[in-house]
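To begin, one chain is listed below as structure tokens, in the form predicted alone.
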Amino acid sequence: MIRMIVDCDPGHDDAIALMLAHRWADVRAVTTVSGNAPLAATTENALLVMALLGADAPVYAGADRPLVAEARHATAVHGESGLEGARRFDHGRAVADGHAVDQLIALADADTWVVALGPLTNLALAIERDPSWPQRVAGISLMGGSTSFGNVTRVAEFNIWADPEAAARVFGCGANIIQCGLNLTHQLCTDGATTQRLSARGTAVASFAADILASLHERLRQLAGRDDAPLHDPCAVLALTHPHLMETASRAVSVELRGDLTRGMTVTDERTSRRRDAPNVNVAYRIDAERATDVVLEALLA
């Protein structure tokens, strides 16, 4: 079973990814970062999901703002709490002592992957403190960026846009990186039929998942007029636990930091000539959505 640290900013799809990770992987720790909501909220949401799962992995709080800019959040999608629609309950869980960045460094080994589901601030700080860190982990599987369209701006995806300086540091660090961007994640979607199946199951985990997905569907219906929702963050877990469901290719990817229209864009070298730049990322392009959905539902219905 693959070992991982999940660095996240829950977030509806982060919560689903945590459920997926605990079904199919050995989760050593969960680290949180400011992103979909402020750090206090994302940390509480991670604790809530861990309590729901009855999981023992500790939760460590990390960076409460990006490296350079002020923090910005995805409240339009995830609500003020980050988990709009969740049924909250008293759980008695508390954040573990120590900073997330210290734990990313301390837990690094050749058998442990870092699954990054939010802005990459914690990872960038780990690299700053320990330049050898990228070579001491098995790799980084991240949800972020895109080879095509954005979701915050025309070309920038939220996790990269929220802290592009951190993303640039991570993409250039020399680690073994798998990138699951919007071009891939929009192939794996959940809809009303999914929530009905989860609700019918009636277990605590399935009901929780049904509630947060129903809330996410309603948000996206209001914002974008669509009746389904991409499962962004679970893709970064599936890239490790079920890699046979994805098609990837090595590419050179850089993060744009200056453009008025393109700040936060992941620029992918798609040239077919011999002038293509040296690759630094394994970019995911296709996913077997039907089989991947079965894997996700198996975790949520277990």
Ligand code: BDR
Given for the second form:
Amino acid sequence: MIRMIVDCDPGHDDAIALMLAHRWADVRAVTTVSGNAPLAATTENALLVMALLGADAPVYAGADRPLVAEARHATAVHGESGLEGARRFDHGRAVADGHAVDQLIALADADTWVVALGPLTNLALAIERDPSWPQRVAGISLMGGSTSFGNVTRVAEFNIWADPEAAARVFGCGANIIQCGLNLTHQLCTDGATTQRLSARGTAVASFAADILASLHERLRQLAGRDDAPLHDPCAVLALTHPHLMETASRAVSVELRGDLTRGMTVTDERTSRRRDAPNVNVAYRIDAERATDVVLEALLA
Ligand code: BDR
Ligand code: CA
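Now show me the form predicted together with the ligand; what you just gave was the form predicted alone.
Now the complete complex, all chains and molecules, led by this one.
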């Protein structure tokens, strides 16, 4: 089983990603970051999901604000709690001692991947503190950015937009990086049929997943008039656990920090000429959505 640290900001799709990681990978630790909601909320949500799963991996809290930008959250999609619709219970879990960044550094080894599902602040701080870190991990599989459209601005995706300086440091760090951006994640969606199947199963995990996905679908119906929801973060887990379901290509990717219209955009070099810049990222372009959905459901229905 592939070994990973999951750095996340749960978050509905982060929660589903944790469920997938629990089923299909060896999760060494979960680290949390401010993103979809403030750090205290994303950490509590991570503890809740890990307790629901009966998973032993420790949860470490990390950065409570971006490197430079002001903290801004995705309340419109995930609610004030970051995990609207979740059935809360007294989980009795406590956050582990130690800072997430110290743990990212301490747990780094050649067989351990970092799966990054929120703003890249913790990873950027790890690189700042230990410049050898990018070469000491197996790689970084991240959900962030896009080769095409954005979701916060016309061109910027939330995780990159929320902390562009951190993202620029990570994309430029020389690690083995897999990028699952919006161009990919919009190919893998859940809808009412998914929530019905999960509700009918009736296990604690399936019911929890059904509840949070139903809430996410309702938010997106109001915000975007759509009846489904892209499963962004699970793609970054699947890129490692089920790589045969994805097509990737090596590209030069940089993060725009300055443009009035483009701050927080990932800029992908898709030129076909020899002028193309040296690649630094494996960009995911296609996912076999049908088979990936089966893999997701297998984990949630287990
Ligand atoms: C990303 O932003 C967050 O709202 C989701 O959890 C996902 O990581 C999608 O843009
Ligand atoms: Ca996320």
